[in-house]
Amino acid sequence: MPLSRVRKEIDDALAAFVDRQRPGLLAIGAELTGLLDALDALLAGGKRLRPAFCYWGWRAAGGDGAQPGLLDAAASLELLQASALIHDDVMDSSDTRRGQPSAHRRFEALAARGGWSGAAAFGEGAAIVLGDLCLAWSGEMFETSGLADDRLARGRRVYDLMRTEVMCGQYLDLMVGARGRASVAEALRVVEFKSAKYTIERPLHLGAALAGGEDDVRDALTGYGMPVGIAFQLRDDVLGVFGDPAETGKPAGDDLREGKRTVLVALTLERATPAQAATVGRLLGDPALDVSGVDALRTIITETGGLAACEALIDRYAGEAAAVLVDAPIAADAQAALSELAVAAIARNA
């Protein structure tokens, strides 16, 4: 199934797991519109990729790609990482999402036009029921696509582990912006957890256990998952710096205004003069940082080399899991579309 018709196919399960909540929520109270209109408004955005790597990763393992119910199951990855960004973008305190305004912002405009007190306490709250939602929904979806129940007990393993990493590695990258520093190593731990498996190496665990795969394409996966995943959370790094806010949907500079201890700051942070440093130190994690405060960090970044050892460690990456997938013991056309996606991932403007 070509990529394209994936995504097609991923974006009518979700629409239609949606809407076959909408009634019941809609019973409860009329008011509950506001939830399922931001919810709407942040699915119909985003790549895919979750549910696009899971159903690669079952075709992988010699599932049939017209399986009942798969798509369905893969599908409830949106809404795992739907509750994920938005309470993400709550801590932090990010004002917009996929070129609009982020669950919390949205939410706290419902309340200040309505005149409600405390409207930015409203907003949280709202935004992390809403997360809280979508991750009751993700099992939700995946428990009842049809898939077969022997299916489904081996993939619950995955989706479980899945869930348990991503959140340590949340807790990690809070930690590490707490703490106001990271090393490369560090700063690469929290890659692990909270991007490169939960992005890309367990969906594509996930599909291969409900297809029954053997150990031998589980290890391919990870030996090309892994990489690949490092280098897309690098590369949504240096895009999170130096993207175009148009591609983005973010803007200009914001990880720098958030704060954000990337491997792309700690490669920069080695190579620092104490005057560099002491810049950074400085601006970055600054709310109100300005276009000139971005640009400077930016010069910095760039003069330093940090950019220029995060773009080698993207490319190195990308080579390792290229040279992994030649040799994999997966069918061809599986082998083709992880080929494809690993570029979709790497290669990329947002």
Contents of the next structure:
Protein chains: 2
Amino acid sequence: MPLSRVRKEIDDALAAFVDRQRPGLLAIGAELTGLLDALDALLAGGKRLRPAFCYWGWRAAGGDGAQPGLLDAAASLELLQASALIHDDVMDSSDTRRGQPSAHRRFEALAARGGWSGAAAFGEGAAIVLGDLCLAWSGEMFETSGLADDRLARGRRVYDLMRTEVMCGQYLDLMVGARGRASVAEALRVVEFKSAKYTIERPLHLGAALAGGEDDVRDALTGYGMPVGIAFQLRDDVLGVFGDPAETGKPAGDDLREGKRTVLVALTLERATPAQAATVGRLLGDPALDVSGVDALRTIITETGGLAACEALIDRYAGEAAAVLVDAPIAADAQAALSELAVAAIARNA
Amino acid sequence: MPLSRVRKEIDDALAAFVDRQRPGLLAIGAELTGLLDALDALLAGGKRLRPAFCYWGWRAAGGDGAQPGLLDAAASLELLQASALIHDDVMDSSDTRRGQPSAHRRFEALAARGGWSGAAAFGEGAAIVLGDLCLAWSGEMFETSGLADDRLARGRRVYDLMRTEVMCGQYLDLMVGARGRASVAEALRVVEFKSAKYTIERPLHLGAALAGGEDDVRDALTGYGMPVGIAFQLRDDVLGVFGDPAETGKPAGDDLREGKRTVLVALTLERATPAQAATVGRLLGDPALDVSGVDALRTIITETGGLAACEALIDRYAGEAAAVLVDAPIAADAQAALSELAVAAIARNA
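Structure of the form predicted in complex with another copy of the chain, given the form predicted on its own:
Once more the chain from above appears, this time first in line as the rest of the complex follows.
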């Protein structure tokens, strides 16, 4: 199945799941259309990376590409991701997501239109609830995919581990952000748990576990997935500073305004003069950072060699993954698809 | 099994589950002890009502009281409840829970002790993450309870419905709070989904479904559970205004400061003079409400007859439940336990 076809089937599975929930919600109260609208808006975007990796983990382990229910189980990862995005945006007070208002801003606007008091508090609260609902629904969608019990039992162990890992990674990320400093090693540990395992390695393992894959497949998927996952996040770090808002769906320099303690920032600070480090300390995380402030930080990140070091790391990890893939004990079509997915995940215009 | 023994086994199952997770978290990072400490503190309190109702729903439907895994599946509801409490406290900006600092305040203090910037933001973010983790773990604990697949498949349908209902109820509650007004009927709808179904009816249904109970048992559990659940919440509303902080674990009048649009408040406003209604409008939801403000609201709630109307509703619902229980097609010991649990749930010193 070509990538575009997998993507289409994942979209269809997601839409069908939400449509099955819709009448139940509206029976509880017509006002719940507000929750559904916010979810629909979020799910209209997104690259469906995690379900795609799950599908190709399944195929890599010899699973039948036409297995009923597999893409429902895979698509459930997109609801888990929706939950993570909605809650992340609350934690970071982000205004935009995928080029649209973030969920809490959308709910805030709903309250403001209604003339209700405490619109901001309502926005945050409703977004927390919607994220909870997406988290609950991701589990429900996985469990009700229709896959056989033995498959689900194997997959559940990966799913459980993955959820715990991503939440622990998020907690560590919050700590690093609050402390306002992170070494390259500390920033990489957050990337490992919050991004690389969650976005790529575990979705691959999930698919392989559902298919009943052996340890050698699993190990190869780790050997490929971890470096791709780290490179994916490093690319995201670079785009968060230098990316085109039309492509990232976020305002220019948003990561700088949020003060994210990324690997890119850690690499920059390792190379910065005391004066450059002081400027970073002053500007990074300033919510009112303007274009000239963003430019000043971009200049330091470039001139210190932080950017070049980050790009070199991306290239190194991408090369590592490609080398593993060549020798991996997996079907040729899965190999080709994973190669293509790696390129898409790490691309400069991602 | 006496109620105290059920309670003890639920506590043990919860502690064993968290202990199984502990090494995995600490392997990711020693700092994750902060998450575990906050969870331990929360789980040290609580009446374990939902697991108890699940157990007695199982027994009511003829389930074996010594079934291995049943109390693990039941205890998972306490993790779901932990998630709901942690997130509710973030949404309501509540400082205390079960007589201890709420999770977000605990995390905020951790950040302040470390001298980190943005302690309040860290506190909220970390509490959102911990609530997410508890939600994920509740599903994991249920699914890995060891009960047979056919039992879990039946139970899962109730579990899924229950989670969706309580989250929708929470959304409606936030709307009612932001609008700053709710009729008795609107407040009762929130109570129905956020409290009565979630705390009592669905846990009973869950136990009965796991046991393979028939429709007549299920219907009787609804007939008993819904009125007990509504009465439970109305009692909680009364305690939120008039309760002894030593028993509620919350400061006196905390619900008034948070501006909760409870059935008790709606019953009061139905009966209030324009002057009384204006005073309620001015004081209810004032975060700085002092003792004299709390007293003024208590006086209005009492003098309008709002309190008496609420107590009358509690008595009516309690009587309704008791009448259903007498004729319910369930085992005598389950009948006795449910009668005792209803009294405990509705007691004035709950």
